[in-house]
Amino acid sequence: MMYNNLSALNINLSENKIELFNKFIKEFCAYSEKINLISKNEINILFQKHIYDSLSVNLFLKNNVPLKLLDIGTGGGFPSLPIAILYDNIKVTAVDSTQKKINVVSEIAKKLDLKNIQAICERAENLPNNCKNSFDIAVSRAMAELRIMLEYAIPYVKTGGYFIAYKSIKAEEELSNAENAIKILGVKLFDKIEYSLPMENSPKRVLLVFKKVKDTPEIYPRKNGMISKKPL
């Protein structure tokens, strides 16, 4: 059974959770056929490439404590939906600027009766001010270069909280390019957690875990596309 692979992430699913993930896979594939959430070639490896990867965050989230988590650029719901399914005690806010994708996240959450996730259609830099310094953890997967993602995420993380970037073989190069952003935004690299996907010839994956050690200057995140136009 594919779920046995999750033991490498220290995850042992209950029957109820397996049922939820099976339902999630069925619903996601049905929606993806209509609006192409992921490529057709990836549907057959949905678990290995997207669900398993999303759940790799368990290698960091070892303590079973209630948390508020922000997923920036969730797309069709990764990693937000798998996280919400696995962790009943994590309140997930999934953000994406594409309305049709956010609609899918909301509809799947409703069909799975997930009470711990909300989906918001908005650009990350335009989230309300009351979102700043309010999340225990922010995550982002396959959205943008690290120095860009740091500016999107860090202003919304509490001082003492964490940002987790899902990255692959370019992690070291992106870390080097992000030195200025790391300094300006008040974070430090806390951990690098390497893992592999349960696929043949899978490239190494890494979770770059940053801890917010001081308050972020109020001007961040910058508006009007400046984050990607002029990265820190």
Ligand code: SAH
The other form holds:
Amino acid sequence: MMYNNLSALNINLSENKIELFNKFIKEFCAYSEKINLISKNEINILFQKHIYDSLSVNLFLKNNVPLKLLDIGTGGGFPSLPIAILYDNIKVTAVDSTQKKINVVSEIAKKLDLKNIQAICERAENLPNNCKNSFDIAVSRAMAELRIMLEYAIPYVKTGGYFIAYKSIKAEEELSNAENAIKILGVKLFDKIEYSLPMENSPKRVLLVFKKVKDTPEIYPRKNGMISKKPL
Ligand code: SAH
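Moving on from the form predicted alone, please list the structure of the form predicted together with S-adenosyl-L-homocysteine (SAH).
Zooming out: every chain and molecule, the one shown earlier first.
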């Protein structure tokens, strides 16, 4: 049973959660056929490559404490949907700039009767001001280079909170390019959590966990494409 692989992440799913994940896979595949969320080949490895990877955050969170979590550039709901399914106590806000992707996240959440996730169509740099300094944790996966992700994410994290970047082989290079962003945005690298995906060749992944140790200057995140045009 594929869910047994989750024991490497210290996750042991209840019957009820297994049923929810099965339903999630079924619904996600149905939508993916319609709007091409991920490629046909990827559908076969949806669990190993996307769900398992999303849930690796359990190596950091470890328990189901109440938290407010922001997922930036969620796409078809990774990691936000698997996180919302696994942790009833985490209130998830999933943001993406593409309406059709956000619609899928909302519809899947509704079909699974998940009460702890809201999906918002907006560019991350344009979220309302009251979102600033308001999340315990922000996460982002496959969204941009690390220094860019940091500028999108850190302004929304509470001082004392964390940002988790899901990364793979280029993590070290991206970390050295992010030195300036790390300094300006007031974060510290708190942990590097390595793991591998339960599939052929065991691809290596890493969670880069940052702790926000200072308030972020008001001007971040910069607007009008500056974040990617002139990365920190
Ligand atoms: N996190 C998902 C999707 C990755 S694709 C996964 O791991 O599968 C990157 C996503 O980021 C796309 O859906 C794109 O629409 C979104 N995105 C890119 N720039 C963004 C921005 N500035 N604000 C919000 N979403 C953005």
